[in-house]
Amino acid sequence: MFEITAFDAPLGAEITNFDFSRDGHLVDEIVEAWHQHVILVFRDQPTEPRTLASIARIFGTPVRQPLQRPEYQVEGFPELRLLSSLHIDTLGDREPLRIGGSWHTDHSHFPVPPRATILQAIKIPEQGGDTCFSNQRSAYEALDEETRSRIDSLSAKHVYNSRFTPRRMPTITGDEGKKQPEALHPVARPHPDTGNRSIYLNPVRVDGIEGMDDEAAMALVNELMDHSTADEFVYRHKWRVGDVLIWDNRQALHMVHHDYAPDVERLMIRTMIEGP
């Protein structure tokens, strides 16, 4: 039987022996689980695609990857993106991405972004390579009560490239673009299944505040990330070769530390599960 230990830690907690073959039935108590911590992380499970899309499973529908270039498919499994750390701009510069080396939440300008994202770790640096996760529940309950009645009621646009985004997105096509969604979702987001709010933001993609002006909204954004970053509300994964972690995108913000040599690969294969 598989056991779940909370982290000395903001959030999260680590699930060790599981068998998904053995323990794959037990939904709700895996689930209750992510509510609860926020983020799961599964040890010691054998590095294979199909190991990665059977926990999906468990807590959804796996979302189709928007992107299906070559270097981030694995075969048979389109619901599977790889994320190397030696992807480089295809269609730009063909410089190197270091994708996510920001605060993010994945794809929070779809109308009804991924709840979920499940990654795991094939290939590590011997040194570096974190990944930071943000309590962003906490961050909320932490605010005041003026600062919590001053964001209840605003909403953020979400598009795929913000004009103040800290970090540079890979190029996509024409056609890719025009595939791309915009949204709002408000700035203090309830969760659909708990009903408890979080601070929703992601300065990739937000591009704006409802009824603020342009100066006025990136400050307010600016503030509330140095609020819900700060070292009280963040735990710092590191990484074994098998982990797989589950984050939910709703009441999380993560970002790698890209704190190692260039030409050496750090590897994962990432899988989202569909909102809300």
Ligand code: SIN
Given for the second form:
Amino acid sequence: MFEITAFDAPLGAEITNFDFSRDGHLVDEIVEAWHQHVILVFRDQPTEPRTLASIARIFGTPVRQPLQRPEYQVEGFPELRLLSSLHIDTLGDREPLRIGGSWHTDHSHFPVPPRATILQAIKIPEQGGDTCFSNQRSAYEALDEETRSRIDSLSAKHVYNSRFTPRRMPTITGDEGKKQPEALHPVARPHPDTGNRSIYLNPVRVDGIEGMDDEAAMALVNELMDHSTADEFVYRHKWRVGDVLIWDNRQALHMVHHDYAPDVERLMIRTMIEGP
Ligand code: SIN
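What would the structure be for the form predicted in complex with ligand SIN, given that what you showed me was the form predicted on its own?
First the chain shown before, then all remaining chains and molecules of the complex.
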């Protein structure tokens, strides 16, 4: 039987001795632990595509990857995507993309964003390449009452790449560009399973707040982001090859530190689970 041990951190727990063929049916225990801890790390998992595909099924239905580039694909697994630090912006300036290098929550421009993202470490640099996670439920709960009631009725507009983004997304053209959705989401978004609110912002995608001018909207986004990514809400994950990490996109922001040499490959496989 596997063991779940909470991290000494504002979020996260690790699962050791997990064997999918033996423990994969214990869905309720695993999902409950995930809601509580926001991120779970399954240690020492075989680095084969079917590991990630099997673990994903505990949490729901995987989303088909929205950007289809040959270098992202895993043969036979349309729900999986490779994320390599050596990938470049093939339709743009051909510079390295360094995906995920600022705080965000995945695909928040979708009307129903993926509830979860699952990542497995395949190759990691000897030093660096950690991913940080920030607990947005605790950050919301730590706000004073006046700020909570101010943001509870606000909705933000999320687009593929905001006018105010701190980093660019892969260049998209033609039909792919036209297909990208936009969505309005509550700034303090209630969790569909627990009802608890979390701050739900994404500086890469948020292009405005309904009823506010751009300057006031971005001042509020920056103020809330400064609060919600303070050290007291953050866990920093040092990857080991084989780690499979699942996070709740409705309760956490994440950011990779691309603080390793440009010619070193950091390779991950990712899948996402349909929301809400
Ligand atoms: C992502 O932002 O989806 C990727 C995170 C990572 O590579 O650690």
